[in-house]
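The chain below stands alone and is given as structure tokens, in the form predicted alone.
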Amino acid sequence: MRLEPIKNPSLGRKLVPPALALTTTIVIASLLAMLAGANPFSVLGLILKGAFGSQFALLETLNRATPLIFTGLAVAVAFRAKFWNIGAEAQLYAGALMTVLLGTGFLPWPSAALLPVIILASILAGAFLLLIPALLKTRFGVDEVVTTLLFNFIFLLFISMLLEGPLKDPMGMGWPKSARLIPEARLPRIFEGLRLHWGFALALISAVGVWVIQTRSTLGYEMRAVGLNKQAAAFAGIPINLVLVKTALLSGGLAALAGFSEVAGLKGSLTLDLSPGFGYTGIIVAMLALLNPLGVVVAALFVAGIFVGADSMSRAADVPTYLADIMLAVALLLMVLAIMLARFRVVRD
């Protein structure tokens, strides 16, 4: 037995394992819901009433699909090119650093000025923080992701030291957190007295603008070409280490953008569990979403609606929250799986 790949597999081919896949991890939840003693009907009627079904649930899914839509576009461009950045946490907290540094009156400027100054800050912070893994790959050939998935751990002792130290807020009653933004950097609410904020909208920007980038300019051919074949693409001229470093720099900036978000958008300080695990989580919505800049919103509204879903489902069906952290975990090995029978066939020797 051996796989032999697809050449052009037809969008059947493409679509279908997908869809049962999904189709499964539904079945295996049910299973775990009655297994735990409540209905899986209920269970899953439940989870999509939570996320969906009011004004305050869907704005809170779309809340807590903003910085996984950044986060997924971070690790869908990455992985597109073959550089397997493992550190979206890591940039997420850079960008949140940076907000922190330059919102909270160092510069006071107007929110005209102020926000797109943050904003650059941020973006610029969490591609230099890719830029290291990214360099030492490509001058010394150190794998990216021990490098990126080590940056994590450090990174966030790094500000857990600033925040119980000079960054720690004098007025935060000895908790461990920032200084609040000052007004002027914190990002509006699309809705007036709801918590959905500006952010979604940047996050539904910046996928479109990479759908741009990977379809119609040089560099998304060249981050193609390069994840499809090194040393195809090295043969007809483009440069492998440039791309890379290119592919990390937006990377990185992309995840930084969630932290922005989630401290101008939400929080409005910077605390050590500013993030759950938004980094990690994106890696489960870009596989989710074959890669797709487009399908990674779609990906980040199910997986978020799963989380705010489950919170709710939990209340009423009295079955552990935790049945959402393993529908994604099956979601991710089975779209894995998925993506693998869509390029290839097994055939008999």
Given for the second form:
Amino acid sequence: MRLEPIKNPSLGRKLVPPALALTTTIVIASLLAMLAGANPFSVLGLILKGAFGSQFALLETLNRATPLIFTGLAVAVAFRAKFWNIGAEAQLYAGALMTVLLGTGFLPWPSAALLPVIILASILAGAFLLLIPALLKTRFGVDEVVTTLLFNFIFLLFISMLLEGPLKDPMGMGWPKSARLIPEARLPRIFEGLRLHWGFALALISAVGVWVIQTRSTLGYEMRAVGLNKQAAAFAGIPINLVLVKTALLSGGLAALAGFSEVAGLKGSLTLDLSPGFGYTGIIVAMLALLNPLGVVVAALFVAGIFVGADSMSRAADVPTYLADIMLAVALLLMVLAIMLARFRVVRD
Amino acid sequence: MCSTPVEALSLDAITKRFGELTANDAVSLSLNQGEVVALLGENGAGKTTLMNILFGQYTADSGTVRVFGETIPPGNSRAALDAGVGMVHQHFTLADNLTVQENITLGVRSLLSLRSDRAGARARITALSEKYHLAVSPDARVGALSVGERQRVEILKALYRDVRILILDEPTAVLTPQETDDLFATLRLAIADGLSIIFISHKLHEVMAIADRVVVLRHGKMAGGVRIADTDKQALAAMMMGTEATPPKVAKSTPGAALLELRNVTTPDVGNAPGLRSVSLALRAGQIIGLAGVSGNGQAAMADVVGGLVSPAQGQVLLADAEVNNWTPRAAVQSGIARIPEDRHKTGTIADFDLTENAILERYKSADFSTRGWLNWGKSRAFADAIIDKYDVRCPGADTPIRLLSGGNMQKLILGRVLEANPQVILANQPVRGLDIGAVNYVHSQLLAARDRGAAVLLISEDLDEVMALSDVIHVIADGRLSPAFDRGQMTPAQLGLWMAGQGFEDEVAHAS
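Alongside the form predicted alone that was just displayed, please also present the structure of the form predicted in complex with the partner chain.
Once more the chain from above appears, this time first in line as the rest of the complex follows.
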């Protein structure tokens, strides 16, 4: 048995496997819900209702999707150029750190001046953090999967050190947590009285921005060329190392915005549990979106919906929230399989 | 001899087509026990395809393979191995991180068997290596061995498996002359013990030294089969290159000024292939300069230097008599060098990009296609449409991924991409390899038209017929050294063949000393 590439897959071949992947995910989730002693239909219904069924649920899902859009974009941008950034988690914290450094009174400016500065500084912090693995790769050929992954642990420990030391909030009753942002450094809500903050709008703008860069700019063209065929790109005169460094800067900056948006829009201060693995989940989001920046928004809403919905379902149906993790893992694995089935056919010898 | 020889291997009327290309056209080959048959031919003549069919990597369209009278089922990669056929590949198949003994015994026993007879295996390896003068320590890590030693391990590996037929693919390409002599001594010992050998090579003197018979392939067809005793080097060279000269319908040209010049250029080796060794070459306006040579003799280095991918380690590149610094692919393109790469699938195009994206690949940064970092897709698309129209690229449209096109149409797009920029110099590296005859003629006519417009064309090809048919001037490249310039019609294919085998250079040295 072997796989044979399909030169020109039909529309059906492109659409049916992902649809099958989604259906199979739901079937497997239902079986697990039954194992947990619940009615699968009511469990799925509860997840759907918990994620999108009310204004509160919907806003909760949008808020949860916001950091996932940023990290998903960061991963999608990098993976498109075959630069394997597994370190969105660390870059997220770099953005959050910069937000806290500048936003807790160090710059006593009005919002209109302060927020743009913080946003820019956060982007630079995340970009700088990914610049190091990028240079190690382009100069010395060090595998970026290893460096970016390990940077996550190093940087989280560094944050932990700061929160136990110089950044520790004196009013924090001994908890490892930073001081709160001054009101001018907080992202306002989009609608008066609703919990949704401007970070979500920023995420949508970023997604469109990345899409425009990828499809219309010479940089996006270079990134795609390098990702698809380094040899041909080099022959054509595309400076591969420079493109990889630019890609890293863009990717790191996007991931950092997740940290900024979480601190300035939602939490108001930096703690070690700021991100429940948004950086890693960003990889799932990007893969589900097939690395398409606009698809990232949809995938992030899907993933956030499952998480938020599972939380609420768990309370109502007494099924563990682990179901959400399993659903995501299954969805990802099946999606990868679906992508393969869309491009290859199985031939029996 | 009174006893009839035992037939060890017989390939009978093997035909294999890849699309429009016939790689093997009714090729037959037989090998008797204890005999050495050389398989001679240029690159792309079909030697490797034939061996891949024997080992079941490819399934032949027609023809049969028999080993000691047993027919080998097609497409079964174990069948030939189990029947006692072993192969030493040009690129070794050894695990660097394992020892010699581990490499030799790898895959001989079932993974599931619990017993391991290390001492017995070791004794056998030692015995074999002593008997056949294959000195190598069983405990050495393969990664630490020289190329010659690794080859000994490969041969030991085959002997350990009791092969009765051994196929050696270009075994001397990586050896020094001394190591080659040792290899031949080993092979003679093994032949005396009844081993039969197929020796794939394009080095004539080695074929003369080791083989009993020789089978010559040319363009996938049998060009001849003779006993070594009945032939000589010149006859073999003629057979390999072909004597039937394609009538040159090329008008004579008057060469102009040197547009691009290499002066004493030396470049580093690339893997096993040599770099350039103090090469001087002038590409003149209105001239096709042909570069003939056996694959892997410095053609890649030459193409890289002219194409801007490699800067000379020593020597100079001059453009219209001015030395160039900071020599990059982009600088080459901007200086008016059209580059047709050797591998149109991997180097020339990006398979998943559509025709528009591929058309602007070299010049997306120019004002024609982008402004301040933003691409102008309208102009790009118009450019692609113009190429499709003018160069007759058969495709569903400019937004088709280029991987869906045939090789000929892909090459037409590349031609259009580079020729539409009105280049001064054209680097055509193997421009027609793998193309059907119609596309070949089209590409050739375009190169001739460019020459007549006043461009300088460097035609690099392993197909001597092509070089001889098109070139105004021919150089031969061998082991990174460049022969003197030969005018059109000055040399016969056989004479060029000797230069390609490195003979002329040796004569030059002999004259000099």
